[in-house]
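Take a look at this one chain, the form predicted on its own, written out in structure tokens.
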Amino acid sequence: MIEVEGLSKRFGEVLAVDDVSFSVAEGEVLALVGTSGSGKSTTLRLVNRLIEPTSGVVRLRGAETREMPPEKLRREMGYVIQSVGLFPHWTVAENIAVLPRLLGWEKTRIAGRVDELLRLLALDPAEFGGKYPRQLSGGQQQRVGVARALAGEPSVLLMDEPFGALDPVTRARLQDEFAAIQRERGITAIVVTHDLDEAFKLGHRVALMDRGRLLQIGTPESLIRSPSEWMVRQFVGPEERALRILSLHRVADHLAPAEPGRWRMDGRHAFDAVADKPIGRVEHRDTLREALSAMVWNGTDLLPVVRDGEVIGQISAAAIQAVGRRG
């Protein structure tokens, strides 16, 4: 889908991006992560030619982007930035409809697309379509920014610190929503972030940058288990390595069958029928890190796993520890 080969950008004496190469497959999310000044945002702008490279090539489906008319390239690549950049005197619906209008879509098609995207991003069209950006919270504005980027049905979504300015709770919620939408729609995306946990949460693969160079690229777990050099090891955090690995695995993939008669549910509360006492529980979609925290909190090494209010299995501390230390 996207190929970046030998990409470099020099601003005067400063080499901001230094011979960077990577590829992004269709339906894949690549997270570019690094500290401030590492070159990750500049790399993203080079991909869609917001700035021109000093050297190197970017290809989209095999075609060199420098040979494509800029307006066609921008239609192919939706762009989301931290500051959102909504037009303040236009309604939410008008902001989302900008590109479809420029593309000459019929009004009924535009209206349907706006409604579809608002619902997709958990915004009721009847409630939010007619509002202005100043009437929205930061999280709602960011949702509208994502909807606007998706409105023209781009083949690629580029996101530059898309959730960086939000509070932790809103940020986590939007990360979850984006991950769910990406899985459902098979969106191809490059996400720039300085937050390694966000990169691991959103990216199928993660590319770690420093001083304009690409240090290592791979799956989140491969970066944690096999960092290629000192800088990668420091960024990943050796003291937190096991916990980071546990954050990459879902309980649903490691549960065991429930012991017959061991657990029962009473509404939203779980009980250990053998000990005849209430007990904590974990959801099937929780991470192993969250499950381990629940075990520590409840003083147990075994908890029921619940989905839609029903016990579907159990997870043990031993199973979690095996994932954290293997390999």
The other form holds:
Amino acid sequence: MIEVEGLSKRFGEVLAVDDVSFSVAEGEVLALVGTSGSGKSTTLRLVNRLIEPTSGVVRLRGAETREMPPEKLRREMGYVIQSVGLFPHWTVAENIAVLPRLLGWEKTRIAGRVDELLRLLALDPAEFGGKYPRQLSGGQQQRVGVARALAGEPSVLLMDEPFGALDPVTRARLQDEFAAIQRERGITAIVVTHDLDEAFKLGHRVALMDRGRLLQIGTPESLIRSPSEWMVRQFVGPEERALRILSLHRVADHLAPAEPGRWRMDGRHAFDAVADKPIGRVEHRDTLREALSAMVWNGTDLLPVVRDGEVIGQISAAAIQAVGRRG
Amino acid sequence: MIRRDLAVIALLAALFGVLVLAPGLFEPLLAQLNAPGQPALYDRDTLLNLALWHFATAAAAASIALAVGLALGIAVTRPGNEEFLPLARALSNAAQAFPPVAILAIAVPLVGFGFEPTFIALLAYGLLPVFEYSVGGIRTIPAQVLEAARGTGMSPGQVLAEIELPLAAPVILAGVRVTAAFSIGTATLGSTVGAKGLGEVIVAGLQTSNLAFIVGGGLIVALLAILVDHGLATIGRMLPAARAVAAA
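With the form predicted on its own in hand, show me what the form predicted in complex with the partner chain looks like.
Everything in the complex follows now, all chains and molecules, and the chain you saw is the first one.
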């Protein structure tokens, strides 16, 4: 879908982006991670030609982007920035409608699209459509920013620290919601972030950048299992490795069938029939890291797994260890 | 809010209308200022005619100042044109550094008496506020808003028309208010070089020691300036950028 080949950008004496190459497949999310000044945002801006490269090429579906008019290119690429950059003189609905309007869509189609996107981002169209950006919280503004970027049905989404300015709780919730929307809609995206956890959470693959160079690229698990020295120094201590790997896996993928008659649900609480006492439980959507934490907390190495209030299986400490162990 | 503004404007306009159309109502009052027998009302021209000329002269100068100042302001804020900003500043500063009276004195030998030298003096003096406010209004737009506009796929023209000008409009309008108030006040000077306007009444008052003429003429000019300023302020509150702020 997107291929970046030998991309470089020089600002005076500084080589901000140095011979960077990667590709992003249809429906894939690539996370570009680095500290500030690593060239990650510059790389993103080279992709939609907000700045022009010194050398190298970017291809969108095989076509070189430098052959396209920049405005046309950007209309194919939704763009979300950290500070949101909502247009303060327009309502939420007008902000979301901007690209469809520029593309000359019919009014009814635009209105339908705005409603659809507001609902998708969990904002009530009747309540929020007529509000101005100033009247929204940071999290709501960010949702509108994402909705605006999706409005023109872009083939790819470029996100620069999309959830950077939010408090940790709102941020985690928006990350989860975005991951769900991305899976459901098969959105192709490049996400720039300085936060390795965010990169691991959102990216199917993660590219590490430092001083303009792309150091390492791979799936989150492959990066954690064989981190470059640089990555260890910058981001992950080796002692955290196993836990980070566990946080990449869901309980649902590692559960075993429940022992017959062992668990039963008593309202919202689980009950262990063998030990004859209430017991903690994990949700099938939880990560293995959360499951491990629940085990430590409950002083057990076996927990029931619950989905929609029903026990659907059990997870053991041994199964968790097998996933997180050095491979 | 807007309704109250409109009510104030209607009131001011009515007062102005009565003063200009039926000055006779105020004659007993103004006559108190003068010696017995001295005329209290200017009668060499109708006040309506003078007021219209006065307004037209000021409006023409302010409109052209807006057009030129805004065009200059837009030009020097385009990427790559930053180096012209000091030059444009120097020019508009220089234009304002000359007192209007001095410009009148220079302009009369070149373009003759009447409307033209007055127009030139007002234009030169009114350019700076509009230009500076335009530059200021455009330059204070947050960088990320412009980045988002470009990133959305707007052309430079669309960014200007859809984002920059609407967002800068309240500030630009503030500049227009400064220029308009100034133009209406200073247009009185035009009467010294033969331009038609309300200054005629004041000048006549000064020449004949007629306090009623001076006060009456000054009152109408002041009222016109306040009326126009209120009108512009109300327009400013109806701009989309101002409405967005008011809603928050």
